[in-house]
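In structure tokens, one chain follows: the form predicted alone.
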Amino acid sequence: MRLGIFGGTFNPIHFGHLRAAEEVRLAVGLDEVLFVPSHIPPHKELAGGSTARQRLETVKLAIGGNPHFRLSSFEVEQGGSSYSIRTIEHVRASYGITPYFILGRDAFNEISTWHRAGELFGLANFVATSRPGSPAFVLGDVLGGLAADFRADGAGYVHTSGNRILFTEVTALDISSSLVRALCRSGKSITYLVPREVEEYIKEEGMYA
């Protein structure tokens, strides 16, 4: 089984998230993508006043129609700061596989600062998404000394463990969670930025207003 992990605050989830996950699933040949909303992101302020329960529910509603997408409440149930390596270890133990961790190029550029960064690449493959025309990637600039554990190949880089770093271009949808929150605060429409079920839930809960 080829399983992707797609973590984030999803505050709220929007079509940009969903389209990126679908394009990565097809490009990498994943059987499923596991969406993992964070509890408290260690590298990002959680804005807007939403609760973990609300963010879990919006993701559940958003992915309900895709049989290849699944929801995990692992990080929310763990509480505290959400460290990706704990989620990777949990997935490895639960499924007996080496997962594919999906993240944007901007987040990947900061990966050397992550909790237990030196252990990450021995535990999972990484799929870094970028927009068409993104600048060339230089592994040493991002990973520093950790780059010595990799060799280049045609599709990305291979770690000494055999795990890989892959790069996948995804459609650049100019949507962000901060834009959705700002529109909610000003009472403006978020139709066609988020799935209809998510829009209705946000209105019912009074999220971001």
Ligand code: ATP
Given for the second form:
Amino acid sequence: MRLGIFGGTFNPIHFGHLRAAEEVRLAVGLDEVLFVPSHIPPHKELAGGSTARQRLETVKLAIGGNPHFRLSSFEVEQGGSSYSIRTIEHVRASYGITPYFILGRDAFNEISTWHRAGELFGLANFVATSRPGSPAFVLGDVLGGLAADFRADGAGYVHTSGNRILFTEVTALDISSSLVRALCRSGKSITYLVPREVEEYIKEEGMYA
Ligand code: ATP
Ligand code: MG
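Which structure goes with the form predicted in complex with this ligand, now that we have seen the form predicted alone?
Starting with the chain above, the whole complex follows.
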């Protein structure tokens, strides 16, 4: 069983998230992708005044009908600051497997600042996707001293644990949650940036207005 974990604030979820997850699922051969909205993200203020319940609902609406995508409320239920390493440990303990943690290059570039960064690569594989505005990177620049634990191979990098860092080019969709929130705030259309169900829910709830 190959399981992906896709963490994020999903404030709200948009087609950039969904398409990246789908392309990684196919490229890596994942059986399932677990979408895990964070509770309080350690690195940023939660913009737009949305609640965790609303963010969970947008993800639920967006992935409904895709048998390979599933919502996890683990981080929201845990409360407090969300740390990906806890989610990874939880998934390892629940499923008895080493998961594939999916993230965009902008997020991967900051990974050395994450909680218990030195332990992450022994616990999960990482799949870093392209994202418009985030250039390709040099492993040593991103990981600093941790890069010494990796060797390059054709598909990416292999950690001393045997886990991998993979790079996947995904269709460039220059969509961000920040853009969606800004459009809502100024009363503009978000049609075709987010699934229709998500758009309707945002309107009903008066989110980001
Ligand atoms: P915000 O603008 O609020 O930061 P965001 O669009 O960056 O929102 P996040 O919830 O911060 O969304 O991102 C969750 C994960 O999804 C991150 O790993 C991020 O790199 C990735 N991601 C978000 N948008 C895209 C996109 N358009 N293409 C590829 N990856 C994306
Ligand atoms: Mg972001």
